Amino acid sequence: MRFSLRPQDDTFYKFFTDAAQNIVKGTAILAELAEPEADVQSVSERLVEVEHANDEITHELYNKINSTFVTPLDREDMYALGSQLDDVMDHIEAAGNLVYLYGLSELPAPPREMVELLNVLVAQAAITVQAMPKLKGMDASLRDYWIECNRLENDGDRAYRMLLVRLFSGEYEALTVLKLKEVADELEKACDAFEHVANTVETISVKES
């Protein structure tokens, strides 16, 4: 049996879980862009609300870390995990906001590869929210989480590369290509940010095992 002198304050783990649940909401809202006649303005506005809620969670986490003498995990790791979860939501919100600001709702449908990227983000969010509560007990299944998250990130990279091929194939007007590429870049950054979360979870697990 492994013993620890660290306090097991459930509040810290709840912050991570709450942030991950917020991200699930965000990816679900963003995925609406793949639906016919999606309300892009509504998507953008709701993503701003979710992103603001995530900022509040992150600030509360930092305040809790700063006001706690002995934390259940290394402070640097908790700062990193909180920041990386916030980064995921920032990129998701930015992608939805750009679609609205650039008027991309006028397109008949988003490129198939962009929909694939959205699906990857939904899948990454789903496994991340399942993993966060397991941090407290350092559940052995966390290893499955970071392996799967990294695999999904690879899927996202492939979808992103194929999306770039399509964008520069001449199918779209030059200005539309530039707009779509900015959205694609934010989606790809969100995929990467999920991987950073998974890598930090792996680091924490190794340290605490």
Second form
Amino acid sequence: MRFSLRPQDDTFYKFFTDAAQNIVKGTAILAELAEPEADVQSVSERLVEVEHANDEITHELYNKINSTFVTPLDREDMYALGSQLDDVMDHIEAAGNLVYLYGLSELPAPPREMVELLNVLVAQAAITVQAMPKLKGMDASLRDYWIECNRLENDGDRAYRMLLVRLFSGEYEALTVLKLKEVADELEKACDAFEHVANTVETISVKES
Amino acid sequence: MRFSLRPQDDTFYKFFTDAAQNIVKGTAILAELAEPEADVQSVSERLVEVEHANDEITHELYNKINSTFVTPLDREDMYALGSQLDDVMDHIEAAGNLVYLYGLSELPAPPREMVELLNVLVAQAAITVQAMPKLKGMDASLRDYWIECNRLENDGDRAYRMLLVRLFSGEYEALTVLKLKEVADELEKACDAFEHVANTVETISVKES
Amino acid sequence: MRFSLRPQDDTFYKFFTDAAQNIVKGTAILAELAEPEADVQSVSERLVEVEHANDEITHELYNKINSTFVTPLDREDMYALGSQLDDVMDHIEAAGNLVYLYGLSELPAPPREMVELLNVLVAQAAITVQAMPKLKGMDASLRDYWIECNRLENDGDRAYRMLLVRLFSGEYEALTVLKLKEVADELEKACDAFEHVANTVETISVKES
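Could you drop in the structure for the form predicted together with a further copy of the same chain? We only have the form predicted alone so far.
Complete assembly follows, chain above in first position.
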């Protein structure tokens, strides 16, 4: 356990953990899309709720940062972490909403590479929620987290590239390709956004160690 | 009126107001595209002029920041605000140019959701030009500005999503969809860029209050 | 030659020059795609190697920054420069990889505007590799570099816009358009990334002069 001259107000760390727990819920809901006969409308509506909950957490975090004189971590790092966790949730919600709006539930199943991308997001959420409580005390195992999160992002990148290869292969008609690509883009951005969270955790760790 | 230890050189604030006035001109020209029989070539050419005028304002602002020892606001915030106002204008110019280059004037009218996006931009420009002169003195009403600008960005986001739903509905042929989507993307980025301006104004206000 | 109170550890500057030399190699390999009968698979494989070499340079640079007490330039500027040079290489590698994955080598030749974009990248790489060694001593001729790099980015932007006009003209079938557009997007991002490098060099020069 690291010694710090700054007051260790636990509520700050709690915001990050709460946001990450919300994101775990979000990725679990989104992953239902990989199941046959998924209720796409319900997925989209529940994601909107989870996303609103995240907006509130982020808002409260910002208020807390603004009204606190000495913060346990650098102000700009906490802003960055809060807004990056928010970005993850925004892209997850957007992906679910587009599947619903575009009527993509008429497809028999999402392309295999899209399911791979969904699995990457579930895995990233699982390690992120485990990492957040370790920010307090700067547990040395955080290093494993950001390395693994970057590795998962590489997996996601590869799945995304191969997904586009399939979409452009002639298997789907042009408008369906465009719809699926919009969804894929949101999934890939969520995957990237998880990496940004991990990079900020790395920055904080390097500063504080 | 706030008391400040920094010299309140008015020319800095004037740059932001000038840029915002230019953007009002730009959005008004772009909004002509919603009219039947719009002269698309003229719209594109006039937007290039307005965009060049903005480039010069941004350039002069940067020179002024670089050659001033104590600036009335933090240097990096003024850079950010200048470049974000510049971004707004770049996306507005790009949207007009693409409508011309792609020959989209052959369509009877732009899709309704695209007109909604244009209206959001006009509204964002109107409140931005009113907000800029209030930076000097950090008028408390700036808070209303950034809340409203974010609300408008949400409207724009919704209009953009519904625009894509229409574009992918089968109403247009594939290449026309791709052209309209490029234009829509620029409009959406302009809408986002207005929000970035508002976020920077918020950051400045929080610091200075 | 500028006088500095900071230790002028040459290894920092060497990283930037090494990365730029790698990028020169990368753009040369990518430019082979403009030749008839280009070996697309070999282009993609060699780009992966060059990109891995760049990753290692960036990684060593970061380690060096983290383990050095007083750095010759501001820490955040060196991070920015390293990661921006890395971004250039990532987009170059991605462009080459997509041409291979999408089977675009079946086209008789890339569109003329895409070849123009490739030439812009080759030119940007050539001036970037000349500029990097001048960071030490803040040679006044660096100014010419960033102005020229921005000018080239404008050329690239114009080529990109005209490339999309051609892609959407009806000359290619819809799926081929989508494939070529993904490649064009990566080339345009590489062109932008070169400009970000130049902007960071400008920032450093303004600070240090």
